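One chain comes next, on its own, written out as structure tokens in the form predicted on its own.
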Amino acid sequence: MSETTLTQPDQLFADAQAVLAGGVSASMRLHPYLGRPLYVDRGEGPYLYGIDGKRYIDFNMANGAALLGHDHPAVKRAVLEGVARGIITAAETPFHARLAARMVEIIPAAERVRFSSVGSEVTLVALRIARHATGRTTYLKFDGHFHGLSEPWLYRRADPRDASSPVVPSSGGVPASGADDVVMVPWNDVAAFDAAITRHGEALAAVFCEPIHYNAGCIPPAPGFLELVRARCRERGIIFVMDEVLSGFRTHLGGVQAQYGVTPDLTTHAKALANGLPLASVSGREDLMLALAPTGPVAHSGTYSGHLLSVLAALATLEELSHPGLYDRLNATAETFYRDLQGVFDRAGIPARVQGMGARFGIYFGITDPVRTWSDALDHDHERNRRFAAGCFARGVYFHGYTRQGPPGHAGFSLAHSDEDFAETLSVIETVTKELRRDA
């Protein structure tokens, strides 16, 4: 056992704050309800093991990246093959074209593919392509939809409950002038979207969306809404971009676009693409994708873009996800678990709403009506969520906390979670909800 594993988590966090900005390598790793990160020693299937050796059934799964489970044997074999080849960086291999060919087969929008490392970069590249193709600069995004942490996406409503309030930066260091390029409307609001298209359509380069708004828990598209967006973009010559960084492979091998039969012009992927290794892609129509250098004038490159270890992991991941009947089983498991989870809250008399599709879901405390927009989720009860997450954590079930305000963020399971894991989880949650009820 290493010296690190002997260190208590609170002391480790105190030491980390002396050398890491904020004590963490990424802001979201600080669990707001624990007051520190979960320090992990190892992962195995559906489990994380803390540095104290305690086992947790994981319902974060690397922010959704580890769809197959932690330490998946096929993915590990693929990565070790890449290590044996010399950890090749900044070079093309036959595996890159092989992975792109597989993505062209399964993703409706993909006629050409370009790899990168992280989701934030490929959404930025998609916007760059759209601006070049249309000669326009303005873009539309939906309230609360998350497209990464590059500058175009770091804007929000000054008053999140007022759709007419001005758009302002959501981060320090982001210029207020950039808000002039952003049009924001509520998700699933047909009237607001059509009004924005009528007013701004001739100036819009792109419309971006999370086709399932998982970053606010789980808010699916209303019936016909994706079709409406697709139609309006086509009418006005606007590039329609589906950000499937989180939704990709969650409900269907071809993503939400395949599930709903709505094909965007461009799409982005990351997260589950390589089952936890850093890999992202932008793909789409051939004419748009060929605008990228070296065939066109739109800049994109990177030393680590399409790192071979990640590409090999992605090939192994997609092979596993392509097994016949896999998504039928995944979606059936999801439907049963979400129904049973809602039943636990209902029996305990805890006001909460479970919304999930495929392998990701959200729990909205203090809300019982359907959550259709980001603003519907603003009344999520974070204090009750804190007590819920802490109670589960103490009993070996891990739900990550992303924020202390607004929507709750997302949770999810992996294909490694067994019936026994779900049963244990529901038993733990039943105990915790009784405590929540008693303390109310």
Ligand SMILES: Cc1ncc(COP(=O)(O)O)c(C=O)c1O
The other form holds:
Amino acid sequence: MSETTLTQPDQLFADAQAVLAGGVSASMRLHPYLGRPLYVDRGEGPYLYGIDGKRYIDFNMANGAALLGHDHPAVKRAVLEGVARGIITAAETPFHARLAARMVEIIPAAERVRFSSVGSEVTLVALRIARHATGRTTYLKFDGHFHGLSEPWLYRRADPRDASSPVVPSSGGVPASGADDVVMVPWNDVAAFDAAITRHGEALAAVFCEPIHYNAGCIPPAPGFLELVRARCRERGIIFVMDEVLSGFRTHLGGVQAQYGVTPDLTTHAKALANGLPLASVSGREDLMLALAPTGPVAHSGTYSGHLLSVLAALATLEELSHPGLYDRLNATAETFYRDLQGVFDRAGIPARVQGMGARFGIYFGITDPVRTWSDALDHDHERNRRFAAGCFARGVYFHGYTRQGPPGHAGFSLAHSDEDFAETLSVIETVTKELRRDA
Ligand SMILES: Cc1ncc(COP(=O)(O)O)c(C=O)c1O
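Having seen the form predicted on its own, could you now give me the structure of the form predicted together with this ligand?
Now the complete complex, all chains and molecules, led by this one.
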């Protein structure tokens, strides 16, 4: 590749497609509205710098991994200490138990912890534990909730608008027969959930949820819904799994389970746990966790599981997140920003709804009523979203795009975003909304 290629995003994407499958290393890095990935040279705090030298205020923050900000000094220091120890891989160290002990203190469900590398792996392991513990195979998930791209999660409704339509694979290479194991229910729908429990309760190994459905923007649990799921699972001997890969550390140090006071049997974490280093965990009730090898028969191991660099980064991250008052400040910042953002759209007469909790949020274009469940967001206006994201991008504010259909993906800020960054962002969005209105 030439020097020019290294500074010209369009040329780089063209060249990359000749050698990388689809031109990317993860399908969701192809920004569906820009038609290419954002090519990053470096990150610092709330900013990403493109290979063309341009600075962007980042509202993706590594899909939510970089909650403290990019290149956080304490995290960087911890990683460099790990490098100095010899880049130890596939070995236990005292730091692993130290991190697990901290998680047991912080996360209500966590009596025992097992580390892994990515979210998709720990949600799969959680299902494996639940199937072993119950002797059942079937599992319930909520419409549109994302638990990674391992096999059990690659199913969807044939007709997303019809909650009675059959469950089918959402990916090539996935057996249609696997759909028989999946029960799918709309999020926050008490009647549908209770009906599914009445019908399938004795056959269900697990109920999985994103306790705040951020993967569809931001859909909080309706009052009492998490409590209902908890109670029904207990009555029927079903393992309740909260997938906090995205919601963990976002609104509360202990996650959504601590925020709402509802403790699942198992829980999964990744993303913000190590502020940008690959680390995931499954944790939960002692009796369930001890089913994992080597104490029990449920398989889980891996060369990179709990990589030391990631474990050290996570210890530093949790120390930072444990500063007194941090979540009061974070939640107050969030409330102000989301209110101000909604105000910009309202003043411009752009039909859009901002829903956010803690450091992550969704913007629903063309929707003004509260979004309470996944299907409420199916009419999200992607064309308006495209013009919004492109207008912001041109002015140095980065909103990632995950999809070109259905509900929008999620956006988020970091603890490194300053009042000035929010003010600059709101001013950019004010200009962009004027354009949107003019072109409407
Ligand atoms: C709630 C949730 N679970 C699981 C995953 C999968 O995590 P990973 O991308 O680390 O495999 C994600 C990723 O976005 C997620 O948001």
